[in-house]
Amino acid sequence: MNTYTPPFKLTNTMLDLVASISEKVGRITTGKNLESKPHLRKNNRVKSIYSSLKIEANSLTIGQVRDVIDGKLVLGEQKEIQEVKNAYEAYEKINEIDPYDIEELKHMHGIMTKYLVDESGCFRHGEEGVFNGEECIFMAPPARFVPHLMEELFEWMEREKEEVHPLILSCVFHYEFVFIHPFADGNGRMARLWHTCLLANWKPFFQYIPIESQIERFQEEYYNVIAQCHVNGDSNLFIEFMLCQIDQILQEVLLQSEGQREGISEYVKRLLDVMEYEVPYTAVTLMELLGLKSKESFRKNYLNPAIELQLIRMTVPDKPRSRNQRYVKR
């Protein structure tokens, strides 16, 4: 009987982070923060796709990613547009995926890399390395070992899924997957997608939590931690890193649920409802969306309170009245 176990050890830091995350999970679930906000769910999914692809050097802006998803014409490199279409199709199937089935992993890789790579939906036949830009972090195991290594990893997950907390198990999988590097292309995208699948299998709302955006913000540290774990021979540092990112992004999601926060007027709520996340707006555009004509009323009742509550940021904070000023929903 195969009893392979990926090398890692629980630490106090991990346990503290699991407790903190669990507390936030409870608040999100109890408050139905995402269930009642389809707009927030969509924006978070756009963030996930945009960030995961940006890590892989896709140059489309978040606005262009949103337009591709909405079926609008986007001027850009066809390969990058196809990457967005593929990623969106894959993320839309998260609630249908059994993350403990290795054949489903291959199937989803086929969707994620459709029309983009020759070895789509199958394990690699050539040798690969893990790169951060032009820097090779480490060389992956030889291709001939990949099927066996992946079978061991999935067998471990199936065997331990009732014993190892999903937050820990998903982080271990993420690191081991990156280390094995089972596909010729798309390994980073698949590692992040599958991490989300494992968490969504535990708590469905995780399919709308943009963990990828946290990884993209700390991309350099992400790769540095992977490299250090390779040297250490275990995934401890990576588990701590990822748990920290999950904890932080859940805190952001709680803050995004503006309807649950005290001290927010109905005016500010209306303003937030007409804005997309991370999209810059002029004051004139926001007034049009709100159906307002008075600049004074707009600034006094809507814009200034939202800025004071740090729910909206200015793109030119040092010059509040700049003609180039734009306003972005946090």
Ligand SMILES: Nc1ncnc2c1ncn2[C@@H]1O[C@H](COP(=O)(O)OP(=O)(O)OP(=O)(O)O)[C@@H](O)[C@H]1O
Contents of the next structure:
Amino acid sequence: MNTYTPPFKLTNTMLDLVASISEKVGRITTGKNLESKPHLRKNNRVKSIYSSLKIEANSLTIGQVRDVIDGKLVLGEQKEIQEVKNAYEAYEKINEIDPYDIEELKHMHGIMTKYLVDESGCFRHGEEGVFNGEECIFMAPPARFVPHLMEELFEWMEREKEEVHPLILSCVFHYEFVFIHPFADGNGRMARLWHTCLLANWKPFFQYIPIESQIERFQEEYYNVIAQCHVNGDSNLFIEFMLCQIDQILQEVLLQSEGQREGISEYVKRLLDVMEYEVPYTAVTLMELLGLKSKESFRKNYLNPAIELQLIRMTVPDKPRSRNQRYVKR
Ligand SMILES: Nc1ncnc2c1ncn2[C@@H]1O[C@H](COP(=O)(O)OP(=O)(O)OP(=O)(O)O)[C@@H](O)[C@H]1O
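The form predicted in complex with the ligand, contrasted with the form predicted on its own above:
The complete assembly is shown below, putting the previous chain first.
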């Protein structure tokens, strides 16, 4: 019988973080914070895709990523546009995926790297490393070991999924996966997608939590922690790092969906409802969206209070009345 267990040990830091995350999970689940907010769900999905691709040097802006997803024409490198289309198709399938099935992992890799990678949808046949410019910072295990290593990892998950908390199990998977580096390309994107799939299998709302954005903010640390775990021979540091990021992004989502709404006027709520996150709007567009005629009342009741509460930012903050002024929901 196969009894491979990836090396890791529960620490007090991990347990504290699991408790803190669980408390936030409870608030999000009972408050139905995401269910009733399609804008927020869509925006978070765009953020996940944008960040996961940005980590791998895709240069499209968040606005361009949103446009590709919305089927609009975007001027950009064909490969980068295809990466967005592929990632969107993959993320849209999260709630259909069985994350404990190794064949589904390969299938999703086929979607994530469609038209972009020769060995799409199958494990690599060549050797792989992680490079920082010209310098090889990590050499993955030989290709001939990959199928067996991946089978062991999936068998461990299957065996332990009732015993090891999904928050811990998904972090261990993420680290072991990047260590094995099973694909010729797309390993980072797949590791982050699968982490989300494992969490969404536990609590479906995780498919709309942009953990990838949090990783992107701390990308250097993410890389450093992976490298340090190779030295340590266990994934403890990575588990602590990822739990910390998940805890922080849940806090942000809670603020977006409930905190901000407390103590703000109906005018400001209406304004926020017509705006998408991170999209720049002119005052005229916003007045049209709200069906308003009076610029004065728009500024007094809607715009200025929202800016004061830091719910909206100006693109030209030094010149509030600039002709080029745009307003962006944070
Ligand atoms: N020292 C490391 N050892 C193993 N994996 C690492 C290390 N540092 C980072 N990684 C992981 O590998 C990913 C990058 O791997 P690589 O450069 O091979 O890209 P890839 O296989 O083309 O996949 P993608 O482009 O989606 O990242 C990172 O996003 C991270 O998840």
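Between two forms, the rigid core is defined as the largest C-alpha subset superposing within 1.5 Å. Residue numbers count along the first chain shown, from 1. Only a predicted model underlies this, so the values are computations on that prediction, with no experimental measurement involved.
With the core held fixed between the two forms, Lys9 has its Cα displaced by under 2 Å.
Once both forms are fitted on their rigid core, the CA atom of Leu309 lies 2 Å or more apart between the two forms.
Remark: with the core as the superposition reference, the CA shift of Ser322 between the two forms reaches 2 Å or more.
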